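In structure tokens, one chain follows: the form predicted alone.
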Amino acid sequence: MRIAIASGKGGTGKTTVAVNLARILCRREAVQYVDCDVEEPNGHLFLTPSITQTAPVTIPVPDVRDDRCTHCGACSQLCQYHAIAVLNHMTLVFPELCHGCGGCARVCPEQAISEVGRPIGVVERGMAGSVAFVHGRLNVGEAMSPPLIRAVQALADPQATVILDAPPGTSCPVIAAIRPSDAVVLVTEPTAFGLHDLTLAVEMVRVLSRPMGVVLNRADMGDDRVEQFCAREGIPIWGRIPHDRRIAEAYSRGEIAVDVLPDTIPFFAAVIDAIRSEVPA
């Protein structure tokens, strides 16, 4: 099973839930933690993996041969992202706008366009104890993360339970991260901000038709509007994690709660049990 951990906004405890679930699962079965938040990966700060493999990731961008190009404009008319433009007797390429679809090379009547790889980041993999670990690191200034997210996901182990730690929000990177999942855990908090962003995240997951449930972090603070919303929408609450200063202190030290606070294990184990009981394998 691939379990995506997502949230409508940052700061809800998404990575806290993800790394704790991975740590508990590794005591029962083969598990892999896949950090899809390639713009700001931080799972490694807690799991502290030993990285054994690093590989660059590129996307194909057009390379125009001036001696063949007739500046007909077919390529620029096709490109919806304005990554290639034809001006009088000049064809310009803007690699940072290119989505790597390859369409421009295919429509060029003179076969003047080939493709070259442009590095956008790296994928790293290794082991964190008995947890297999994969994450990606997007190059600074790079605008598009979905190609790197897909490269990270390509290393997901089909023989393991995979925890996909998604980026926060509801944008394209989040959709790319949760699309291959079998279930989505939406981590939120019982506040007005938490409810607002949870509403957006629920709409996104419904469009993707993925089974989902909610984990309430800092569940004993705030109010009950999130629980009322879940009841109205028929969304199960798969877990409740209390507002515990010790968990926050462990997080600030880069420690995993279930490793240093054994009494927190039932809170995270309940999430796994709820997913397994409600989502078909």
Contents of the next structure:
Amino acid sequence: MRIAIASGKGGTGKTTVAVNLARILCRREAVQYVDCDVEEPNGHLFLTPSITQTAPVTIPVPDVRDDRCTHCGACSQLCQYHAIAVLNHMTLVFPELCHGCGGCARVCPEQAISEVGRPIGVVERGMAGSVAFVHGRLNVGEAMSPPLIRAVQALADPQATVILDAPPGTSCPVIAAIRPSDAVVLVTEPTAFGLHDLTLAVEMVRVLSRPMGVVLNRADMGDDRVEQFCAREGIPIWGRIPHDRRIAEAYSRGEIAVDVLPDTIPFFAAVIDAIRSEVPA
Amino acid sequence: MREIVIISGKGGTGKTSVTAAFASIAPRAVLVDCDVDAADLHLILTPTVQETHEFYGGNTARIAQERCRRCGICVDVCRFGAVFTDSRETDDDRAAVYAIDPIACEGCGVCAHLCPHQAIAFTEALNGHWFHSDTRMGPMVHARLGVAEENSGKLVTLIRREARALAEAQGHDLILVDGPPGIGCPVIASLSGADHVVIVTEPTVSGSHDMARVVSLAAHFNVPASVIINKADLNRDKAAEIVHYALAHRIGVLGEIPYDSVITRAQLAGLSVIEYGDNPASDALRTIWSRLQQHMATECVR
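Give me the form predicted in complex with its partner chain now, not the form predicted alone.
Okay, now the whole complex, with that chain kicking things off.
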């Protein structure tokens, strides 16, 4: 089973939930933690894996052979991203705008365009105790994260229980992260921002038609509007994690709550039980 | 005209609370929410929408079944796995029906161009809406990207341009931008060409890790940056590390905000921390704002 941990709002506790679930699950089954937040990956700060493989990820961008190019402009007419332009008998490529669709190479009547890989980041793998670990790191200054997210997910182990740690938001990077999941855990907090962004995240998961449940983090910090919303919308609450300064302090040091605060184990174990009982394997 | 962008790398460090506080303090600013896929600033500013505009960021492909000959070329040429086949009873036989998943479609148009039967329409897609609004703290430009939509960077660029035009037309000399989390497309669109970036971080392993990445991002795009440490007393050692890091990278530390439930209480009341009354967090934010003014004044001199 692949369980995605997502949230509309950032900082609600996705990584906290993801690493704690991975840590509990690894005591009884094969678990892989896959960090799909390639812009700001954080799981490694808690799981501290030893990285054994690092591979660059590239996207294919056009490379124009000047001796063949007749500056006909077919490529730039097709390109929707303004990544290739013909100006004054020069064909210019703007690689950072290219999405790698390959259209220009296909339509070029002179076969003057080949594709070369442009690095956008790296994928790293390793082990964190008995948790298999994968994450991606987007190069700083690079705009396009979805191709790297897809490269990270391609390493998901079909034999293991996979925890997919998603980036915040509701747009393309999040979609890329949760598409391959069997169930989505939406982590939120009982605040105005938490509720608003949860409503957007619920709409997003409904578009993708995945089973979902909510984990309410810092559950006793705010008011009960999130609980009312979930009851109204028929969304199960899969767990409640208390607002506890000790959990926040452990987090600040890079410690995993279930490792250092054994009394927090039941809160995270309850989430696993809820997913297992409500989502068909 | 000065444009200040508030970002963080890591989500949930307090960008929007800081932006709303600055908006309460700053006279006559134009306010912009560039977190277009999970916007929250409007929950505090409660804007009255004056104008609603549609946002078309790109095109989407759609297969016209009556023209499709099921040759499968579109499946072969799509790099994004957006064309799928759906086995379905049809009038004549049991055959594969080709269709395009609008969520996976990247809008490249290659399938439409190469379809030998002109069976694929490639038309503008409505990706979201953007708004001109009035708030009790000044005019606001904000947007809502449709759920699961693309082109957030283009929408961010559009609303920043609109905010600038509005500021010029109405004689405002300050634009305050609430940015999105991360370092990717919408963040780059939020900060490129801005006058100053304020990075809101927290003293945690992830807060400082993510701050380092946005510091590099700001440097990459040549935008001067300064740092605010929120929830500063959660971990004093980490807070000190962040200060060292900032000094080593010649980034100003504007100040610290205490780990205080007043930020949550103000948010639940729909108020900025400044409006919520005098408290340690509002005092800290006033000091931070005046330091930011001094900081930017010396930048201009340099």
